[in-house]
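Listed next as structure tokens is one chain, alone, in the form predicted on its own.
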Amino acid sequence: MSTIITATPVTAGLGELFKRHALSNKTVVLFDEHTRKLFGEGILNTLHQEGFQVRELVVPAREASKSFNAAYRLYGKMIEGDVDRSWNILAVGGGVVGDLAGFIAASYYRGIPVIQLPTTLLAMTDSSIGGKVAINHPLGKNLIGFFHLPELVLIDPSYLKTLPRREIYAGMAEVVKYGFIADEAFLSFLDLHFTQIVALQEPFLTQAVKKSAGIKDDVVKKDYRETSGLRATLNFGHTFAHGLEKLAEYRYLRHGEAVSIGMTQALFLSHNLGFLDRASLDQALSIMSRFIYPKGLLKRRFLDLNSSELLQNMLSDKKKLDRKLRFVLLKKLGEGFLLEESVDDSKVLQAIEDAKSFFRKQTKAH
């Protein structure tokens, strides 16, 4: 896997780049409806000008596109388009498109190359990197998938200028996560420049993207198949988040929004179990207070939820073993770890309630 981050148009010279990486110039390009409208003509024209043979696919821009039905339909279009194992797939979009393209690439003809061209902050810093690709099942998120590394990850922060503010904040959750689990100095940088980053100001934006992508890449290289527990630290906040997403029917809550709420709960759990000291917790919560949510979202999608119901939905998360939830916690800021022993439900419920209290205060403050 090679990650390329550039301030120049990332599609410039794709023909030569593909050639250097032994990739065919026969490419299936997968967009969602939004990325097709925003970037489609430019990318497709560039590919045609550089001599590519192209098949274009488009899916609805929603989480529901990460499904067997969507994959099955796309398999059919590829077969009808005479796409064989000599082709590759270029994914242009956010996490949904990247995951779906990776899943199809891993399974079509028993595996063809995938190239990720992420267009959201979350995808640039997290989901496009690392090769974990999956689709959803009605009983749980990302339950069906593969390890299938992209041959290339092409990152151009200028694509983020098209995103609404909600998507920027959602992506920022994954960026902050890297500071929490792996790099206290980076966390301090994010604390200092949070406002500039979400405003897409340079050089702060590109620095945050590069550092996040670098941390993810380093973790993946050290623990590709999540055997040592290191890669599991990337799931900080996600056990809570996946329960929230399930209750929101994977429709009404962005993944990054769920992760930001989930990380807040994980911070309280880290403190309540005696790992994270109070001063560090307060510092972390100060950063979490910077996140902005659409009006009424916190109330509908978290504060009004029954905590016991959230706990039950967390049990559908793929990171549980023998119906025991697995939590990534913090020993200190910049050091995450996978807690091997099970946590009593009462402790989990207390962390949920603590986070609710925190967000109620934030809602009143704003």
Ligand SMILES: NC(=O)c1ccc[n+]([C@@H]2O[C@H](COP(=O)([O-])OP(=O)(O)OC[C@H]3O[C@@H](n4cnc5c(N)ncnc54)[C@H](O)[C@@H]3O)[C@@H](O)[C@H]2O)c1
The other form holds:
Amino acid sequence: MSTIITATPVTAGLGELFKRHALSNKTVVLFDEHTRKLFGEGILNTLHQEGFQVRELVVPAREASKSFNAAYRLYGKMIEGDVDRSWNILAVGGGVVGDLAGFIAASYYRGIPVIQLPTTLLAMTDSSIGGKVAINHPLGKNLIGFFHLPELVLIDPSYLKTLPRREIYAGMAEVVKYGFIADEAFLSFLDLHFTQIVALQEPFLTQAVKKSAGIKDDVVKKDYRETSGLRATLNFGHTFAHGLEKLAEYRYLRHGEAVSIGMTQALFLSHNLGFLDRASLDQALSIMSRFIYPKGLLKRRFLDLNSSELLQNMLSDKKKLDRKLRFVLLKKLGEGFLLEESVDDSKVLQAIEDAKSFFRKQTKAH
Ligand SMILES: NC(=O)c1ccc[n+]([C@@H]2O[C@H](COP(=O)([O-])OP(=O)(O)OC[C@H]3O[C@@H](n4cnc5c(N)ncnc54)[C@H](O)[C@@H]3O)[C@@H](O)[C@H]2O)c1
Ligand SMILES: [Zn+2]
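Having seen the form predicted on its own, please provide the structure of the form predicted in complex with the named molecule.
After this comes the whole thing, all chains and molecules, with the earlier chain placed first.
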């Protein structure tokens, strides 16, 4: 299993760290244009000073970089740069860079080590951990990929200082998700310190990141290949979210934004099906009411949607089994489970409507 190191200033001492984890000092560093500009000099200088052989790769900062074309281009650069099995890849960026670097690492020379240095809240708490790496296909997101665990995940929350607010909230969705599915005390902590965390205040930020990364790692250790249903609980809110993302053409809604809207629907579904009691639902909704979305986004990307159309688009979610939708629900706050039975469309539609009413009230109140 991979080693996760949190809350260390990771730029200095990379050489020592790599040595300790039996990683060679021959490294391909993958950035996107933003992370290259923000952190490139610091990281590359450190690597050079510490005697590394380095190759540098940069991709555009967008979801479309998780493509076969991008991977193909990068393989070419690596071959031309004499990168062989003795090298490793260091991913510096969000989930896009992390997934692409992981995909390349899993396939290049039949697999070389990948080290993740996540720089978004979503990547620190979710995508960099757990070894699911993938690129997108024109017919669907994340369809082509591997299980390829990172050797190291280096999490330093101070990288978040430059992250746009919108991205912080998007990442916060996954953080709150861990509270919902796995840890009621953590959920209370998030409820209490939400404002401080999104303002990146310490020690709350690091505590939230550490706990989230720890929960994800723990779930992955127990159900790496998603066979027991436990890892599937990480998809709380995601069945709804995938429909929203698809309707937003994977462009106009951040993954985390879709997840926060999707979790709200999943909370109502958990309540309407008789699992989550009213008081818990209200407590959960009070946390969801703290999420802030760009102006007009909720209206355009959720409230104005035809609910049946949303349901149709959830159906083409790759996580479907025999074309039946599968939902992760909450038994109570801090305990998620994968519902084996299928859910009537009318119940799903009701949950969508309930979430719409909730967000309509919210947008009026703001
Ligand atoms: N592998 C997994 O288990 C897993 C889990 C969840 C999500 N994902 C994938 O993750 C991707 C989304 O990741 P994301 O939300 O991190 O998006 P992202 O990688 O697109 O990053 C968001 C934006 O923030 C910029 N950025 C990154 N770090 C920054 C920093 N410190 N300061 C300023 N700007 C910074 C990026 O350049 C980009 O423009 C999706 O492709 C999704 O499928 C994978
Ligand atoms: Zn997610």
